[in-house]
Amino acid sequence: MDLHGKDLICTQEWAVEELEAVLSLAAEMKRERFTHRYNNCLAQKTFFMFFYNPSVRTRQSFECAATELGGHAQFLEPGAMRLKTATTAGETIEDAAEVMSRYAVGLGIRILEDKISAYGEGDDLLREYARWAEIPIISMAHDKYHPCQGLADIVGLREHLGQDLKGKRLLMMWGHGALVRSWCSVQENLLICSRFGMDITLAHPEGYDLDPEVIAAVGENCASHGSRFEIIQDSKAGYEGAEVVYGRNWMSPQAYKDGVLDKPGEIEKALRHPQWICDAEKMALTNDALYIHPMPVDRGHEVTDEVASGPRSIIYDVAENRLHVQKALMALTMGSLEDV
């Protein structure tokens, strides 16, 4: 399957067969990490990483991935570059994308909630780069989607639940917290898990609805598999029979005021819901469920230490899988075809 040059902004835009190609290669690369035949497929090649927002795992995992493929990942900070914005003169996206395409074999972009003035602007930015670039554009997390995280989630779930996830029950649970988090990881997980046939319960308090277009797509994905999709506003009921619990905070649709993310207001509002925490008592209602989270974990708010560090938590497995998924993705979309 030829994926060379293909952008990855959201997994929903890839065929399941294309996603399976990445997942299969990621599993192979994990098994044969330092002896793998693809370890030179990015030799002498550079992957640009455009970080509007800082990270822990994202920069580490992409740099490790490029190195293990024989290439180099170059960190770029937009604030240190003369780029055109709504208020400043500078280089346009068209010019920047065209030039970077002459230097590197791929461009990753990370832009989250506090670097935009309204939901959707980050997604628009990635798509504008994709319009002009001649190299693949990879989302390293933006305001709408986090495709590499979604792929890593699937690898982790398959490792613990088996290859066939159809009919497995996922609870996506909002968690109260002192962090103001975008919808990207949550929406990506819902989309990709529904593509693989999982039954999904989305639970959140009133006023924490996600993107209606994404929710509609999740419903359509589930319908195509004959899977169940329900949305509830109960902090406990969804745990009954769940096989996977994804407990994470996300911001409300009213998070932006006059073009600015209202962090204090969002935190104050979220902390009104202390009952929305994933704890051992609720996990005891599940079908011995796995606990997953994209990290960083807001311990004591989203989830208790007992659960996050417990025997059914696979948060570190999933974090590791970011490396292997990204290696596979880079090899397939940027590597020399004869090597991949």
The other form holds:
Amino acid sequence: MDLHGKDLICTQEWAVEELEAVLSLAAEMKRERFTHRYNNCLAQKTFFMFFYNPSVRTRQSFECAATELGGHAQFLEPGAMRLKTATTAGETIEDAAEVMSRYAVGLGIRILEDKISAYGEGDDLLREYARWAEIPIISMAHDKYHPCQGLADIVGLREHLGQDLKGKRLLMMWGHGALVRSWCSVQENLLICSRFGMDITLAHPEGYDLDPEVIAAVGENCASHGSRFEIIQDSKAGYEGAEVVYGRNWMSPQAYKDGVLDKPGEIEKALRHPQWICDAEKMALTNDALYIHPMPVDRGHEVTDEVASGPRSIIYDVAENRLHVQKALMALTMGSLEDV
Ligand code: CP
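Structure of the form predicted in complex with phosphoric acid mono(formamide)ester (CP) (previous: the form predicted alone):
Entire complex below, previous chain first.
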């Protein structure tokens, strides 16, 4: 299987066999972190990273990944590059992508939340880069998807639940709080977990629907495995029998108004639902569920400290796995593997 040059904007666009190739190499690279045969596959090569929004894990894990593969990850602030936007004149994506393809071996982009004016704009931008660039375009989290996070989620779940996730019960639960988070991590997790056969309960208050196209795709993924997919508006019922609880705040479909993210309005609305916190009392209803979250965690709102730092929390394992899946992804899509 040759993945060299392939973009990753959403895991749903890759075949399961292709995802498995990344996952199995990631597990191998985790075991052989500083001795793996591919550890020089990015020697003398550069990966560009455009961060429109802040990051801890994504920036650091991509930088470490490039270093550990013998290459370099260069942090770029799009605001300092005179790029054309919806409201300002500047260089086109076509020209920027063509030129960058002559320098680097891959380009990662993060754009979401307050850096877009409507849901879908970030996804359009990544696809426009993918149209013109001759190097792989990797989503580092955009408004719709967060594929590297989804891959790291699967590695973490397999480490704790076993390789076969089919039939394992996931509760994806909206969490209250003031962070007004985009849908990317949640949608990616629902898509990839349903690709791997998990039963899914999606729980959120009224008015917090996710992208209908993503929900339809999750339904089709579940149907193809004969697994269960239900959506409920109850803050407690979904915990019964769950084996994995993913509790995360996300914005409502009305978050963008007149081309701007209405953060104050979204915060006011979200704080009306304090019962949507993941706590020990609710976790006691589960089948000894793991707690998973992409981080940063909003402790005291999305989840209590007791759960986030408890024995069933795998948040740090998943965060660590970002490094290993990104090393595998970079090696397979950008690396020189011929002589290894
Ligand atoms: N999970 C994740 O993408 O974290 P950062 O926003 O810190 O990169």
